[in-house]
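In structure tokens, the next block holds one chain alone, the form predicted on its own.
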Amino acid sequence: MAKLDEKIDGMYQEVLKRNPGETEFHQAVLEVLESLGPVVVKNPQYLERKIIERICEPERQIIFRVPWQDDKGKVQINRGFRVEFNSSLGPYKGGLRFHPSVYLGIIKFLGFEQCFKNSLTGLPIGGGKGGSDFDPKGKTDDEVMRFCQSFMTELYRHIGEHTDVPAGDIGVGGREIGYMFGQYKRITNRYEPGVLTGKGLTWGGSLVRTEATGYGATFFVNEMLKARKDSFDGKICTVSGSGNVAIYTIEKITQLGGKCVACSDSNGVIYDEKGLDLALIKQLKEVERRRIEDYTKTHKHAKYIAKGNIWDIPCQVAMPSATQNEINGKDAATLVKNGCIAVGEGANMPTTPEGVKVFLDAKIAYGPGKAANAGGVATSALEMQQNAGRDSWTFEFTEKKLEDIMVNIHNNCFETAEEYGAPGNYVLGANICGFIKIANAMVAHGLV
């Protein structure tokens, strides 16, 4: 842990005891304010007016019972969160995760840092996160839809298009999304397609939404390698996960002349040294719903190692597009010994701080989540411009934009990095770049 400025310490201090038990967010939080030491040197009415302290509380905290039926006609209950972190950019944005990992430190996190995410964009979006530790896993339509109805039933209340704009997360996808969509209307009486973001393409949707985070990281990494005079061409990948974001991080890569060896779920990894047949992941997890163990029923070349670390692969850039700490100090030592020059945070903050730290000591091209993955919300933003407008852009034209967003998230914490006396280092350049916008609109509004 890098030694915080005192005052700052003590303000860290502060979080812990206001947020006990909340690991995830503590160490968000911590990360953050390990590189503000210098900008409230620079800034110090960001201490006069508390910005920091303020930026830790979110603005509002929503926790609520979702009772719903299951099929067999039992009653079955979880537990629903909206926290409403930041508003001072614009409405809050950011997704809901069902699963069941899910509790208030985990929702905290998320929308902590999606707050400095969203302020990377450029785009007027605060930050916020939702969900539930319902599990859409082993569900049927039917019961995922009677949750989604209970949800939306009581989430309504607190959203809409100038106040908080849900889109997906991990578990929440156009199912999940189109079901709560419905229940808002039902309800409200009000087609409203700016209340949600992620929506069908035939109701309000945005063309390249479901690639976006995924070729928003690969954008990113891509401009990383290009800071050192490198590219893709050639290189060997590995992307964990195989849902949206890694899916559509390989795809990107191999577009730009990558070869992706491997991805993984839950249950174990896939490792193909002739490279990943994308068409058949897609099918197995996009239309299927199948385990990525079934690969090798159609490559029997491929080797499935049941509960592998998919980061004892060597390979050349590494994209952790899973969950957060799936990449701890010994696999972030494996991962540069076997050759690793880059990593592209595709997931929201995969890397523990050990990691991180062998990473940044290590100096290869490491792109923390809130700017490599900020592809995702950017889009969401996009989206939310179409409906606005009642338009609807074609695919080349909305990546274009995304791919524009990404590089000018690079440029800006790369040269923030520099400004502030390190360069590549891109976690403080994040992190200063996106508090510094944030921070600046609130000494603005006043105390608030």
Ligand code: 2IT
Given for the second form:
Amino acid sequence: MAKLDEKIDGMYQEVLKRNPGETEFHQAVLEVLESLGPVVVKNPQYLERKIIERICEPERQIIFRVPWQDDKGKVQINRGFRVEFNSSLGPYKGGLRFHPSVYLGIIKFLGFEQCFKNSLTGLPIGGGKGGSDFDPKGKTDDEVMRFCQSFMTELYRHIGEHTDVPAGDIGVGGREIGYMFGQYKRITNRYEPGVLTGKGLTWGGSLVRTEATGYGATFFVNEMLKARKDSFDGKICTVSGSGNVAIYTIEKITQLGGKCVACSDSNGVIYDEKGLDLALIKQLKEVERRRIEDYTKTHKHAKYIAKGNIWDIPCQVAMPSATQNEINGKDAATLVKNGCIAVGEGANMPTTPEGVKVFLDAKIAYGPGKAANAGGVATSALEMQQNAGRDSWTFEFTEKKLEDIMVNIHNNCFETAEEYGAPGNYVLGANICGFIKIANAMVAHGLV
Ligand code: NDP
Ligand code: 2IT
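The block above covers the form predicted on its own; next, return the form predicted in complex with (2Z)-2-iminopentanedioic acid (2IT).
And the full complex, kicking off with our chain again.
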């Protein structure tokens, strides 16, 4: 990766000092700052106006107590977060993550990434992220509902159609959005669909939002392959995770002619040489909320590798779709050695800096999360458009819009990388392209 310019290095040191212990946030900031040297040389006003320093400091950070009662009547306490990072391009927009690993540093890394991602979509959305260290695993439906209601009892005062619009992320899907929407409506006495996205289809949701992140990431990889005169046709693919993003990545890859042979969860890996049975995965994960291990109960030919590493399985296309830092330098080297030619990040920051370096050095097609997984939030913005117009679009129309957005993001990143002398480097392209739009809006808005 590029060496940090001296001035930019000073800014990074300041971020380290001001945000002690938030290692994921440091990692996300460093990756962006490493790309910005040539941009500030071309635009010295960004330095004068301290645009980078301002972008690294969230506009507002909310941390709150979330008390709730479990089914036994025992009192439980979790911590809730909403970090409103940057509103120069539109209302804060970004998901909510419910996972025991959540702390401020994770929400800040996600919120920071979200700003650039949302800018890349070309739609009018700023960046934010939130969540809680609540663990939905093993909780009953009633417990999840009580938690969501308590979470929204604080969050409602900070959000709104023109202020901040949350959605899902790890541990937050249609069920949780429903409980939060219900509580928001009850507290405010307003039927305000534009306050959350990822809603159910009969109460303000958009077709394609469920599929959007996985479909979008696959469209992005398809464009990277096309740019190399290649396609998904007949490619062996592996997709980590087995949640929302993984499921619809597998679906679109299969539609485009690829063959997915492996997926995973935090306990282990499923390897099915014949190609994954997606209907079974949907039944296990979306309907029955079971573990991926149960795939082998009906499909005895498939292998379950407890605590296995999915990146050890040879593939031509890898789509990490679980969590941050799931591909380290060694995993990246294994993938390249086994013949992987494209990596598209459905997850946010799934590759460590060492892993990114391996992919860039090997010159494989590497689509970083903030570009490749932008289809989810882009379709959230399409949901906001439909809500504002009290409209609902067909599946085909919405999917075509999503595909056009992904093609555009791909082309913008590709062309920006060429313009800055790093052809094929989508990391540089995405960071610069995402940054410039925010920076110009911030300059236009004055010192705010
Ligand atoms: P889900 O909760 O639906 O699924 C998450 C999947 O990843 C599960 O299979 C889960 O396994 C696995 N996983 C989560 N944490 C870990 C971990 N620490 N180690 C190993 N496996 C883990 O979430 P999504 O599919 O929505 O999100 C997946 C990724 O995509 C995240 O990085 C998210 O930020 C990103 N993303 C999501 C978008 C969306 O629209 N939902 C949009 C853009 C990016 P287990 O069940 O064992 O925990
Ligand atoms: O990381 C992400 O882009 C998301 N979790 C989706 C955010 C959204 O507002 O749809």
